[in-house]
Amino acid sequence: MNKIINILKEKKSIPLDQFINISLYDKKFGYYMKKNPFGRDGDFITSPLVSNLFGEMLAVWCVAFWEKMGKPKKILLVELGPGDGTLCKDLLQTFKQFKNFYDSLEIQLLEISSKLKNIQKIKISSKKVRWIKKIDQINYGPIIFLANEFFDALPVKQLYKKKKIFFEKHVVLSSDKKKLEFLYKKADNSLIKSIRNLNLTSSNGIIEYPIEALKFLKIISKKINKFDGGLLTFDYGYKMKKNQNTLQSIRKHKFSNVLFKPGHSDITSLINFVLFHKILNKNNLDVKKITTQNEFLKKIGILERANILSKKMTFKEKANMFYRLKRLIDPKEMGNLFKVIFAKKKGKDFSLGF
């Protein structure tokens, strides 16, 4: 909080995306840089932590995609924002059962937090894995990019349109200099132009502009077009074209005020999957339809796999596995809240899960 207050005393106001960036990613102050937010003792739980079946099914999907690409001698798997390392650990465990794939494999984990990198290293002890801080470090392929709850944690801008005038959301200090408040300031022309180019200006009200996510999609698309491969991403999101205010903050598994104690809670926004589809398409990738986590996991055989595993389990183990599976695929839980999108280099058709 002190860091942001000091900046605001000097600058008077900062745009929302800068506020999110400092709150989450500042080296000393940032939420992701100083704690482990994952799991029951943290602030939220992700799919890999709910059930290892999630990682196992994704591993099988990766092997199938590799086979469709012609079983290249080298395959690079890049996990974007690997959390506490659980997904990577589960993937490796399954990959070992596919010898030819495993022999061809290298994994790179894109992680900027030293704190999380140390947590990941405790879980993952494999010579197959190395850590990178920038996508620019990737220089060969084919590449399979995997992202689970990565894009929703990237800074967004918010604008408000009123009577044809655009205002950008900023964070300012309250008059008593003790708390933070939102303020709308007239948006600059280059920002308005970007919004118009993306056709996000359709109606009055809040416009959410995922500026950092779109930069990532552009770089990822370039790498896929150059080296071959694809991107598979899972995230909270929506498929309606309508713009909406989806900014939220979570602390100890409960919603909290975005401006309260920045650096101590997670700040996210929902993914506009229609926009993602459009951007990936624009960047010359073959993009499959947007589906739900429920549909994707069921189509790649998660129920059949669970039934096979259950035959060797005690009643208690079986009950636990199916309870966790329900959380992953139930439409009222993670099943429909999470959407899935897959984009690949144009050429061979591959649509497993879609």
Ligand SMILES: C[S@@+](CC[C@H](N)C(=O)[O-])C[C@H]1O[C@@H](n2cnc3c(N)ncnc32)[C@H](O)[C@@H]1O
Second form
Amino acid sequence: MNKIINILKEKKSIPLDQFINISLYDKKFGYYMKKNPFGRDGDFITSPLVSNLFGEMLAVWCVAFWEKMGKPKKILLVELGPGDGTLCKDLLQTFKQFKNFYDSLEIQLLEISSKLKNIQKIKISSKKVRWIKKIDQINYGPIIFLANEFFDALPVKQLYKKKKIFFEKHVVLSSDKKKLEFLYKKADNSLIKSIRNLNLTSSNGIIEYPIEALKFLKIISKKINKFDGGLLTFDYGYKMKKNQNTLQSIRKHKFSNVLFKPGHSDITSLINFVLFHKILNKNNLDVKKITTQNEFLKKIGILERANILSKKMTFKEKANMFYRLKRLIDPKEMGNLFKVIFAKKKGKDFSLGF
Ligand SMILES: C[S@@+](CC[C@H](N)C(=O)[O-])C[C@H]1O[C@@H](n2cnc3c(N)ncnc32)[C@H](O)[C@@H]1O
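Having seen the form predicted on its own, can you show the form predicted together with the named molecule?
All chains and molecules follow, beginning with the one already shown.
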């Protein structure tokens, strides 16, 4: 908090995306930079931590995609924001059962947090895996980009449109200099131009602009077009919502105030999947329809896999596995809240899971 207060004493105000960036990723103060936020004792839980069936099914999907690409001798898997490394660990375990794929494979992990990188290094001890600092470093392919809850953790801007005038959301100090508050300031022309280009401005109200996510999508698309491959991403998100504020903060598995105790809670926003679809299309990729985690996992056979596994399990193990499976796919839990999008280089068709 002190860090942000000091910045605000000097700068008076910072745009929302900068506030999120400091709160989550400042080297000393940022939420992701100083703790392991995952799991029951942390603040939230993600699909790979709910059940290793998630990683297992994604691994099978990757192998099928590689086969469709003609079993290239080298295949690069890039995981964006690997968290505590659970997904990568589960993927590797399954990949080992597909020898030709495994022999062709290298994995690169893109992780901003040194704290999490250390946790990942302990969990994943494999010569197949290395860590990269910047996405630009990727220089061969084909590449399979995998992302689970990566894009929703990236800073967004918010604007407000009223009577044809655009305002940008900033964070300022309250008059007693003890609390943080939001303040709308007239938006720059360049920012207005960007959101107009994205066609985000149709009616009055809040406009969310996922500025960092769109930068990533641009680079990812370039790499896929150059080296072949695709991007498979899972995230909290929506298909229809317009002009709504989806910014939220989570602490100890409960919603909290975004401006309260920055650096101590996770801040996310929902993904506008229609916008993602449009941008990936515009970047010349072949984009499949947006589906839900429930549909995707069921189409690639998660129920059949669970039934096979259950045959060798004790009653207690079975109950545990199906309880976790339900969390992953139940429409009232992660099944519908999470959407899946897949974009690939144009050419051979591959639509497993969609
Ligand atoms: C919500 S967590 C998801 C973790 C993991 N994928 C999972 O499903 O458990 C977001 C992850 O993205 C990382 N991250 C956020 N911004 C990043 C960036 N610009 N570059 C690399 N990693 C980033 C975070 O440090 C964290 O590991």
